[in-house]
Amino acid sequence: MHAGSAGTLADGRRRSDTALELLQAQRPSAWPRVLLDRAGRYDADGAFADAEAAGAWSVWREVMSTSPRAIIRIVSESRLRGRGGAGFPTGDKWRTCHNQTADQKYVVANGYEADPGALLDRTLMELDPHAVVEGVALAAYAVGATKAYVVVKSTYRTAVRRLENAIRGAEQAGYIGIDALGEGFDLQIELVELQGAAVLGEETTLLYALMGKKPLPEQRPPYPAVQGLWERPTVVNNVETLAAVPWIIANGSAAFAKIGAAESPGTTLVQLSGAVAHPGVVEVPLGTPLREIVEGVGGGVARGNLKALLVGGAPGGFLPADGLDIPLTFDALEAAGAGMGSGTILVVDDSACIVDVATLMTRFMNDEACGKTIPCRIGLKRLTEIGERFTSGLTRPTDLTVLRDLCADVRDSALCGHEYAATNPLLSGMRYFPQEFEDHIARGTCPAGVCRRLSVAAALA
């Protein structure tokens, strides 16, 4: 999976520690910008005043003249859905938290990218950290939270530095802290660096890590908006979700709702990787057909022929080459067996084996699982073992049936999203490429020529 090396910032400067290249030149000019509207218009390492001149914190300076309920209504009417993968309506989550009675409420911005090679949150936090921090402040005001956390991977050193500068600048300007804006509203925002398994991307697991407990997922309900950090109402949103809020309030819910698809309005960040001609990150209106993204922006496959797309990262699903006309929406992708997930689209050409790639993704999900439940701890391991029998030529006649049944068992008993989605690569692979799985069993051959039958002679060679 292409993870990128030296990235190119929107203003042309190159940094070895910056995320993937922004695909600005290939992006249609008619596509609106929401999340990266200010990318390159100010130096993210520069003075706080430069960010303000580019439009940062303009909404926050006026927010106290609007009631928290009005802010929640605007976000609800925009139909903004969470960009962390699940797509839950943001306004509904905020309203639930707002309506709780508690001595303390919290907001947690989840910038912990769990998928291997995914760099979308990192790109956003590096290029416009003020959008993230201002979005956190707006969420806190709306739900009545006086404490907020921005969680980021400790290895994202540039993002960490720029987020710290944004928080410090907002404190020095009097925008957050004690008596923010002189309006009697107290808000402390803290940056937290974490490092661990991919399951930390799940919201209840993340909350346990923040509390210094063993990071394990928790049964829901109650949901964090009712009982989260230290059993207090807590809003957990992906950083991309929160970064859209200042634009929505500044431009109105109707303007946002007009962008993209009716059931999934607005824009989202997409990362193209794999065998694509132009890998990188691009802001895309939701509802855009995958063909326009992969071929129009990414330039199609670099060589050979398009075989499949893995949409949503390691827990995502495969789509065949004739699925390019599926729109990029939560509902359409789920119906097709994929998902929004991390926002990555891995382009697979005809030199790759679907069975091999699906097994690789399943192995990653197994290795990164916390193992709290038996179906996850044992089921994912068995799924990986069966997949490896396919790729090593040691399959059994019943493996395909066992694979389907075990995937269903793991899904039906899943405690968290990590466990539920871990079966997606194998399930979607069997759905769209059944002949490839059959060939590995019936003939012991790999159509792509990737998998090799194990033998004693080969092992001793």
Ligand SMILES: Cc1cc2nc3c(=O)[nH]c(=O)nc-3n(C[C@H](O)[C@H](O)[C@H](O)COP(=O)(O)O)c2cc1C
The other form holds:
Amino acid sequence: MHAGSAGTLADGRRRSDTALELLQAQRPSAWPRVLLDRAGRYDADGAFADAEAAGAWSVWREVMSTSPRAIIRIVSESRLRGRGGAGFPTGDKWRTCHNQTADQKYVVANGYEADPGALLDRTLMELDPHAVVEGVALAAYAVGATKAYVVVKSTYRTAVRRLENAIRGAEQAGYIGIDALGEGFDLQIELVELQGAAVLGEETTLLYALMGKKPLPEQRPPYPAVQGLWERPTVVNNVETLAAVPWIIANGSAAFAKIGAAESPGTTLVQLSGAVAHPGVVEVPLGTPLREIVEGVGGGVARGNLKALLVGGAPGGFLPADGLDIPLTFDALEAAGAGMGSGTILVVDDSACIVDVATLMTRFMNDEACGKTIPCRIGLKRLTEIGERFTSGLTRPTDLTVLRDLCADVRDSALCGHEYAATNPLLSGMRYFPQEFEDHIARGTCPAGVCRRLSVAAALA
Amino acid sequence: MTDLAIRTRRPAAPAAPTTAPDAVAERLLDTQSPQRPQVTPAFTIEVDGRQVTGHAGQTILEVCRDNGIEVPTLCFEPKLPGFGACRMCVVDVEGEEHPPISCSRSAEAGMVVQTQTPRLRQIRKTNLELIFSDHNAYCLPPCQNKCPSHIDIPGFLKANTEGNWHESARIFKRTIPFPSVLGRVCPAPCEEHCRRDEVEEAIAIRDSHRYAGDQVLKAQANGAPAPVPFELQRKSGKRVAVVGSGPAGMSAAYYLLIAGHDVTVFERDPAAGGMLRYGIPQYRLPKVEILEGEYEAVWQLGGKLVTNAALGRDFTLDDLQNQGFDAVCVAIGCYDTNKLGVPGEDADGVLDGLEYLKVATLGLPYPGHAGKRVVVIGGGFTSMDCSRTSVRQGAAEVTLVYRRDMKDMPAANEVHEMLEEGARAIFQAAPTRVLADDHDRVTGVEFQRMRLGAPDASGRRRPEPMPGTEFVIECDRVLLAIGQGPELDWVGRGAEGVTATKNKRLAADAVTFATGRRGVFGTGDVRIGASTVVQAVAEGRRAAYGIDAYLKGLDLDAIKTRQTLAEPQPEFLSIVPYADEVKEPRYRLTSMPADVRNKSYVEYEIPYTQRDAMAEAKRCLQCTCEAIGYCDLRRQGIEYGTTLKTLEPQNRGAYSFRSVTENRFTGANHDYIRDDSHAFILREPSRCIDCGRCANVCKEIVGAACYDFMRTGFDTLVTTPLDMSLNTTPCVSCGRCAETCPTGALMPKPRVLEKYDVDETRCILCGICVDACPYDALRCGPDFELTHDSRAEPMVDLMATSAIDRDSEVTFIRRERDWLVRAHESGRSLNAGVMLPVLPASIANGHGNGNGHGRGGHGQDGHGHDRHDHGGGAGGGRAHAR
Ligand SMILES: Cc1cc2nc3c(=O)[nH]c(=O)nc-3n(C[C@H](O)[C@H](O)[C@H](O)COP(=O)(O)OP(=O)(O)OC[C@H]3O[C@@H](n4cnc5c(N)ncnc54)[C@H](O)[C@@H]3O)c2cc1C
Ligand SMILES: Cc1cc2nc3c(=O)[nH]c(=O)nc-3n(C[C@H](O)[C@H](O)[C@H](O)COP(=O)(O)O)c2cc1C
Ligand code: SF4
Ligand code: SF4
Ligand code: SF4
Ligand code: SF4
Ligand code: FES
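Show the form predicted in complex with this ligand, please, the one above being the form predicted on its own.
The complete assembly is shown below, putting the previous chain first.
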């Protein structure tokens, strides 16, 4: 163990790897740990035995003597929901895949982390790569896959190194590979590095990239669990989802289901960024009110007053300051017009202009789109343009109506979640900050004083 | 779909060889047929309230199409699985929150589907509008639509940019025979809606065809024949009498002559030309060089002219028809000047403007005009010409008075020229009485001011009198130019059947131009009332089509639709405005200084130089698309109402609707360069809607993979790698991409016939050209070397070829089976290795000597001599070769 030695942080990360501060100190000790339970208790670059000693792969032997159905039942009973953003029940996904008859099935761990501002999956993969690999093995065993891919963004060098290390270790230990543990179970896990636009994180797009084809999203259904890689049933799960599974097997589904909210139990990683006093990543039980996260852990806004939270990354939604009482659950966030998305909470203080930030997010989403469908390629562009007209004072009288109508039409004809969610920032901005939009459009003023061109345009008018 | 079938139907494990011939074939059918089973389980779904039958494995779209329910698609290529790019095929499925796309969603028993709810239509409309907001193309040129005769304006301007005046003239002579005349006198309604206006200023369309026409006239003066737009038809032996030699009559004569009919023109005046000769003054239209020059084209085609012969005075319709004319075309214009209807208008010195001009256009000074104070009443062409001619004839003072506003004048652009020349103009005033002295000589006119009220039927605001605003203009002469109607006193005398309309026009159909009397047609001003030359030319041209159809014995009512469709349809899609074009102002014609021209009858506008004419034509944005007529995008755009209201609303000319404001989403758009490097395929990426069909077809079906989605976000474009020219990709010129493209982005390229020479001293007889030619135009001769075949007779009769029953897997194997049976029965030796190219040896063994050789000599003897064809006799390679 290197804890405390020079160049290493208390939690076991080397200084050079540090993406963000892990918010350990501010974290209430009552919050249970699932994902980062082992983090810092072993050297992720070290020997496989150290990881094993810390608890990695401890359930594997037992699992091998349990039926895949039983594993799926445990996962179902834990009510684990996917952490990739949509919160789909993982047990259901596995069962669907399990029930397919096919000569080959696949498991794909999605560690692409599309949102460029998010560093949660990276934190997890760096701190406990073994949990991810073990989760992949569990998923493969449960659905009957003999081949699995762990997809990581190429720039995550440390995560790549450590995952590679973890896979090799498991292979050498005989946990995976041909005839693993002599139980007749074959599993080959391959690490794949990818780099590209944000939409690559979307599952069907990711699968196309894995197949070496032009990555464009594909219409679902059929879902990948029915027809995925090379048209074979494929489970695609977020790395965080998978990392939770070994804990569930070890501690039982009831223990997991007890944590956090009833509809979405367990913990999740959350990243605080923006105008917050302590930016960083923290493991939070789902169902925790945002106030406890932002003010309790993050220490509230760094200066000025809290104006809004942008929850879920670029395609996320704004919540007003009084949205701090909303609990962090898939359904509550969805109902409030935001979403779990990438798991980031961007804290916005009153020096920022909502219209401006929303426009920025929309533009980002348009630039990162694959351009396959018309509502996405042109529709998002037009939304961006409308936003830009608001912030530059060149509004057309019909803009507000067009914006609303276009958002509705884009959502209804969306092919993938990218274009659907890309409407969130503007829609939620209009929902919670109508006055601010009104000021830009009708009065040509920006209350936050951000949109400078507005005053110029107003002076010219 | 197909892959689904492949995927779920695994090949059965090879069974033990059997000896029964039937079983062999059936097994082959079973194991080798890649087809879907012919019968799949059927089920019922509800679509738009109808119970329809679908089959397992079909998508909702396929079920709909099988049952004749139309769901719009743009990105769907029937040979491939649904792609999901265009989102046009969305349908409602009961119980689902978001509408799925029907091209990719499997139909399931009991589904309840709606294809046409208002919400779906709205989504589709939004998608189309989004497409058009980045569709840097234009289906139909607004100029061409606005031109009454629908000249192919971008077409002739293109020829102009190349300085190809002859070709240019040929193009406009397809719709107007007199480009130089119209290049001088046309009010150019086409320019009103020119899209170049969105960049800076409309194209000088009129001045451009004036220049091109003039070049052709110059060449004609040097003995070159006038260009003829169409192939001359064989003589029909039919005779047509055209009455009236104005633009309407002459244009009818022109197209009738081309159609092969014998035409005689009867003219009341001593020379041909109508208003062109006796109305429009010399300084605007030189009579000898231009008018007679262009009319010459008609005489060159064999037109005959009879002058000093007036209908009603010298002959009747009865006479003409009795003389053996198979058809008569009445195009006698409008010569009955309207009366003012105010007291005193019969006073001495109140003249008919047309009478006045008729004398003046002969070059004669009108008696006693010099030094007089002249008032001209009216606002049309006649009033303008009366005023400007009066100035030239030395009138002391010329005042034009018009009851509406200046912008409502048909010849508004001439007003400032008139003012420069020294006349005055007063608008919004109408005469109330003519003042005269004791000798009944005019001394002045009293006017009353008019206020502009609500727009009337013509779209112009109706003038309303304002009592108490009377004023008097003193003068010695009054020229009346307030419009004219046709002289119809000949109707009824030897013209039974012909009638007049309520507003005293000759009654004739607007499409077929037939009057109430069989074989008699009416066209031009006499039918529509005084209008414009270009209108008259268009009338004449269309009447010629009607007369031609009549002479061919066609049912005139039946051809109405076709005739209507032959003219461009004014449906305009709200396509992107031009914004990025480099600004280049219009090349303007200059005029002689006003103080020179106001004494002269010489043409006062100074024509373009060749350079100007070419440069002006280059400004044209070429708003036209070859795909119009078969473009799915346009069809759906019209269906879903993403059109501009129209460029010509009910009331003419009052508003102009522009694409800029019509599309909700107008914003940034792309301007891509056309790729015409490829010999067969024309790429116009600006018209591409990124549906991906070409990329998918080229990759999945052809295997060449020339295109793909490139770049991301708004800049995504389906194009070649690095946007290289298609010619440099692995394209095999199969044309499948052009075939599948729903728009005009990929099109078969119009071919220019070239002559190919083979240098036989260098040919190594490799035969690659023989293999490569897609049309079998080259092939090996009997001596296995290149020989010359006749190209005169079609070597490949495409119709016959398509009628041949092609082998499918099933028919082929069936035939093989029969052949096996036959051979077996006749006890022939069966060398399976040679005779059966596809039957595996193990199977064939059961029937023959079993040399264990499964594959035959496929391709060994080259060039289509496939052995397996011999048994079927469907025409193998040898049957072709001579
Ligand atoms: C002074 C003036 C200036 C104009 N300037 C312009 C202009 O600048 N631009 C523009 O576009 N339009 C202009 N117009 C309108 C245009 O000239 C007419 O709309 C057009 O000429 C109509 O063509 P048409 O062939 O129907 O009739 P016309 O040109 O009037 O031809 C009819 C012919 O029939 C002959 N005819 C008449 N009665 C008989 C009969 N009973 N028997 C035998 N022959 C007969 C006439 O002599 C004449 O030759 C002008 C009109 C006038 C009066
Ligand atoms: C535009 C877009 C980007 C996405 N990016 C990611 C990503 O970076 N990581 C991820 O795990 N899931 C991402 N997803 C979600 C995946 O499509 C998929 O739902 C998820 O990987 C499934 O895992 P889960 O069931 O464990 O959540 C993205 C989805 C969309 C629409
Ligand atoms: S591609 Fe279709 S819609 Fe576009 S300009 Fe051509 S005809 Fe019109
Ligand atoms: S730019 Fe050319 S094609 Fe387009 S409207 Fe003008 S003249 Fe016609
Ligand atoms: S013509 Fe060329 S580009 Fe088009 S489908 Fe065929 S091979 Fe591909
Ligand atoms: S060029 Fe290709 S992508 Fe573009 S519209 Fe045509 S078929 Fe579709
Ligand atoms: S999305 Fe179905 S046809 Fe284009």
